[in-house]
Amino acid sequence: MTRAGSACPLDCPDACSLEVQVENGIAIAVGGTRVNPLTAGYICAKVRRFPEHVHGPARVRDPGIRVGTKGEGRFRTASWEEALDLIASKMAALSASGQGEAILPVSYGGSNGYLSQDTTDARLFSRLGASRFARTVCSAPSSRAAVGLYGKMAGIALDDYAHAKLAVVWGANPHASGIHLLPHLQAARRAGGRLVVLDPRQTRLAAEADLHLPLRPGTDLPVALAVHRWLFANGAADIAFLEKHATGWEELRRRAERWTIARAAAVAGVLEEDLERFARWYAESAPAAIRCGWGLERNRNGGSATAAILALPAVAGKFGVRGGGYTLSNSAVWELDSLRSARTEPSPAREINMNRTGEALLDRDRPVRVLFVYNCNPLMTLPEQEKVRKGLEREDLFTVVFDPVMTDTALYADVVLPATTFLERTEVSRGYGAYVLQEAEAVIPPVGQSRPNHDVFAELCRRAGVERPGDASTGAELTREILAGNPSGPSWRASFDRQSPGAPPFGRNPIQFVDVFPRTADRRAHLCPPELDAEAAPSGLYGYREDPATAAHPLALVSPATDQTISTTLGELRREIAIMEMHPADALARGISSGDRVSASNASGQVSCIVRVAPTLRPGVVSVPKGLWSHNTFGGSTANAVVPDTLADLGGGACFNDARVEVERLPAG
């Protein structure tokens, strides 16, 4: 048995450094190391199960070509040559006839590695003239807010939360995702600090907090604006800081004026005294840190809510000390241009918003003819699931799914291609919470005939006739090209050679407005930027949009992350029927008891599972886990079946938490 170092590139802020036990070319166990200091020698339970994902029965080991009806998942084994020739010929024919837009690449965060996405794949689809795919299903509203206000300024390092006298965790659940924040929150509390959690559910962290605000989904915006109003009204706003370091604060103050503590508390469904206590604690505490998550952006008000939350440390004067300020995503600090080849050739092709993939697949006027899915499981992750399913069922749609395992989407493919996991290929990845950039070599040989993404897309470039002299294609060439996008790239390359992660120029523990400043043109915070105000029309930035509930569908359905999957990655390992949680008052009104089979439905579809009546969920809200596969529910549909494809106020983001449903008990059996 040998032990090899690796790094996790999956969609989590922590970017854990790993140790993999290998025996006879098989990954036996995965644990943590201290190469990334934040990992501190331990990792999440999800990635500890990764060997089951790599070597399990769901693994795609050979290319396959469909022989049955779409959805059955019956394929005959094919050679790579046959499969790639078939795919390349169909895409090249569409491109040559001026129909490149009929090709739709669908990808997201199945791997956040730099080599596995936005390299040779971007080159292929750009040169074919394929439709552009806006990856907006997560972080789009919050990214727009962070760019507009601060230019995506680097945030508080996660281990610096130990210094906070008040830690605010807003729309995040680190027990399920990003577990390495937890010991630093615990250290802060041991030193006398307070913890506030804002979440519709009483998560484990919320149960431990000094104050939990169980606000209604979609009401984070008025809550944040009420805190702003309280700060200005009670002399707790740092006017000197705002005059020196910010613009637009007077307009933010004006727009917050209508949101009294009493009004916001009523809209959010929280106690007025609790909301005022939160505002007072935030004003009085230094350092005060806000961990802003992504749960709060997944509704019609998501972008404005994130902007209002990120503006709080500027208004309250919480920057300039260790452990003071905010953290959202730190992905932008690396400034690595992994799309160089595609970005030099701007595409005039149409852009399709990811959240409306189902609509695009059913569009008869501008039909999609070739769908290429990789690093993604769209049937189980996108809104309006039944629209997506109907699109995948089209016999005139040629679908390719390139994935390590046979996903629910892959069952509808015409061609399946076996992809390597990060244990079987070289990968470069960065943390978007932890400040580390890591390169990890393959620790086991490819399972079956699986191949790395960048190799396959480079080969498709050749077969489709769009390869050009000098194209970077190998892992080493692509790594050099990616790192060349940042002046620190050569030093990072040297650190990789010493098995040490790269760090940003300011180090791994920056202090906001001391070591790092807004990446705006004037290095000031723009608290009401005109471009965001225009994008959020007609309500404008900070304009509250009312709850979409109706008498027929009064309950808000949320689909939070769990400690079992990373989006849907590893979902094949979770075999049990999912649990829907419901507040006792809502259950009593519907004659529902724990253990009943229930269905949550609206005009778009339904999801059926087993209910657990739980006071940990606020009234008016039901919860079905994120990351489910068809085998986790009765009938095969997940929470995505009831999620609308409406868009958030900024960034064209998803509105998962705007799903409004009615729940009924199903007959036993």
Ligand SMILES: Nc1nc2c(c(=O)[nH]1)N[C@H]1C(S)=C(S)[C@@H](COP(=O)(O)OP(=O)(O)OC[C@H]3O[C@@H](n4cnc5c(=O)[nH]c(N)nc54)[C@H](O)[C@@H]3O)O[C@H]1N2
Contents of the next structure:
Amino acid sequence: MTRAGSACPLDCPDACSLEVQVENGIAIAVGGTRVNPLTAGYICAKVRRFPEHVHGPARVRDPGIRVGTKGEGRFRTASWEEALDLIASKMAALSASGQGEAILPVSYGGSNGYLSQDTTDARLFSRLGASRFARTVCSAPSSRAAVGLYGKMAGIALDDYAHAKLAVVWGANPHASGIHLLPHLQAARRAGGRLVVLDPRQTRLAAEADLHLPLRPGTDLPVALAVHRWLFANGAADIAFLEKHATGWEELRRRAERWTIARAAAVAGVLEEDLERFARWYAESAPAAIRCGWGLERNRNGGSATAAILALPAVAGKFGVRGGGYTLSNSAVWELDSLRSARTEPSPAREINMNRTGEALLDRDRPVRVLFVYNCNPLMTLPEQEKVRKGLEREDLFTVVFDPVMTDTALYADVVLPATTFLERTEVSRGYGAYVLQEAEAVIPPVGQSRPNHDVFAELCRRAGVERPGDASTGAELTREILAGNPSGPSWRASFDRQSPGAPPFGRNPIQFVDVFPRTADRRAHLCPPELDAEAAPSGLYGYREDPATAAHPLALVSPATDQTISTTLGELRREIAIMEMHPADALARGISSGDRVSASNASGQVSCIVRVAPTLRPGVVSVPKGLWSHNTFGGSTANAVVPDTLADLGGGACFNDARVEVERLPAG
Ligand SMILES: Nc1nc2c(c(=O)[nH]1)N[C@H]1C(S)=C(S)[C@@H](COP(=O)(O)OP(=O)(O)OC[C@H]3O[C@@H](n4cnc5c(=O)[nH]c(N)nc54)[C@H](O)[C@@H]3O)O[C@H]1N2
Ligand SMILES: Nc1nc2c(c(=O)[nH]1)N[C@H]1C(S)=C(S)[C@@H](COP(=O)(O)OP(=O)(O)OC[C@H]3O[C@@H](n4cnc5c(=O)[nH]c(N)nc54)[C@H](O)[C@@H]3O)O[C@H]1N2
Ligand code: SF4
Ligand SMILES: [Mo]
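After the form predicted on its own, can we look at the form predicted together with the ligand?
Time for the whole complex; same chain goes first.
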């Protein structure tokens, strides 16, 4: 048995450093190391099961060509040669006849590594003139807000939460979605700090908190604006800081004026005294840290809500000390994205919003003819699932799915291609919470005939006739090109190896407004930026959009992350029927008890599973896990069957938590 170092590139803030035990080319166990200090030697239970994912029966081992009907998932084994020639010839023919836009690449995070996205894939699709795909399914509204206000300034390092006298965890659930923040929140509390959680559900963290505001989904905006109003009205706004470091604060103040504590509390369905206590604690405490998550962006008000939350430390004067300020995503601080091939070759082709993939696949006027899915499981993760399914069923659509495992989407493929997992290739990845950049070599040989993304897309460039001399295409060439983008250049490369992961250019654990400043043109915080205001029309930035509930569909259905999958990744290992949670009052009104089979439905579709009646949810809200596979529900559809493809106020973001449904009990059996 040997032990080899690796790094987890999955879609998670923590970027754990790993140790993998290998026997005869098989990964048998995965654990944490201290190379990334945040990891502190432990990892989540999901990735401890990664060997079952890598070597399990769901693994795609060879290229396959469809022999059955779409959705059935019957394939004959093909050679890479045959599969790639078939795909390349179809795409090249469309491109040559001026129909490049009929090619749609659908991809999202996959395993989030730098080599596996926006390298040779971007080159292939832009040179073919394929439709551009706007990756809006996650973090689009919040990153628009963060960039608009602060130009994506680096956030509080997660271990610096230990210094906070008040830690606010807002729309994030670190027990599931980023476990290495938890010890630092606990340390802060042991040192006498308070914890406030804003979440419609009573999560484990909320149950332990000094204050839990169980607000209605989509009402973070009025809540944050009421805190702003309270700060200004009670002499707790730091006017000296605002005059020196901010613009737009008078306008923010004006827009917050209508949101008294009483009015916001009524709209959000929380107690007035709780909301006022939160405002007072925030004003009084220093350092005060806000961990802003992504649960609050997934609705019609998501962009404005994030902006209002991120503006709080500026108005209350919370920057300038260790453990004061905010954290959202830290991914942009690496400044590596700009050099990726995707941006160096801009394409004039039409853009398709990821959240409208179903519509795009059903569009008869400008039809998609070749769909290329990689790093994504669109049938399970995108809004309006029935539209996506109908699109995938089209006989005149040629679908390629490139994935390490046979996902529900892959069952609809005309060609499946086997991808390596990160244990089987070189990968460069960074944390979007933890400030580490890591390079990891393969620790086991590729399973079956699987190949890394960058290699397959480079090969497709060749076969489709769009390769150009000098294109970086090997892992080593691409790594060099990607790392050259960092401002510290070669010296930074030297500090970057597996034993001591690269730290960002500013060094470790920045203090906001001391070590790092807004990356806006004037280095000020823009608290009401005109470009966001225009984008958020007609309501404008900070304009509240009402709840979409109707009498027929009164319940809000949220679908947050769980500790068992990362989106749908690893979901083949989880076979049980999913649990919907519902408040006792809502259950009573519908004659529902724990253990019943239930169905949540609206005009778009329905999702059926087993219910647990629990007071951990507020009345009027039900919850179904994110990341389900078809085997986790009765009937095979997931929460996305009832999720609308409406868009958030900023960034064209998804509105997963704007699903409004009615729930009924299904006959037993
Ligand atoms: N185990 C695991 N880890 C993950 C993931 C995973 O699927 N599983 N996914 C990864 C990815 S892709 C992401 S983006 C992050 C997401 O991680 P988080 O930021 O934690 O996002 P969510 O799980 O969507 O939602 C967090 C919380 O927001 C609450 N919420 C829902 N609606 C609202 C609202 O309107 N307002 C407020 N204040 N709260 C609301 C939910 O009840 C939930 O408890 O996690 C990453 N880490
Ligand atoms: N209802 C509801 N739906 C949601 C959300 C929600 O809150 N509610 N959250 C959304 C969020 S936050 C996100 S980020 C999206 C994520 O949605 P997706 O991007 O679809 O994420 P996954 O479901 O994890 O699918 C990623 C796929 O990439 C594959 N993959 C991993 N590594 C590689 C690789 O190296 N190469 C290739 N070719 N494939 C690879 C995995 O096996 C997996 O099948 O889901 C969204 N969907
Ligand atoms: S998913 Fe997150 S917590 Fe789990 S091993 Fe990867 S980085 Fe660590
Ligand atoms: Mo996400």
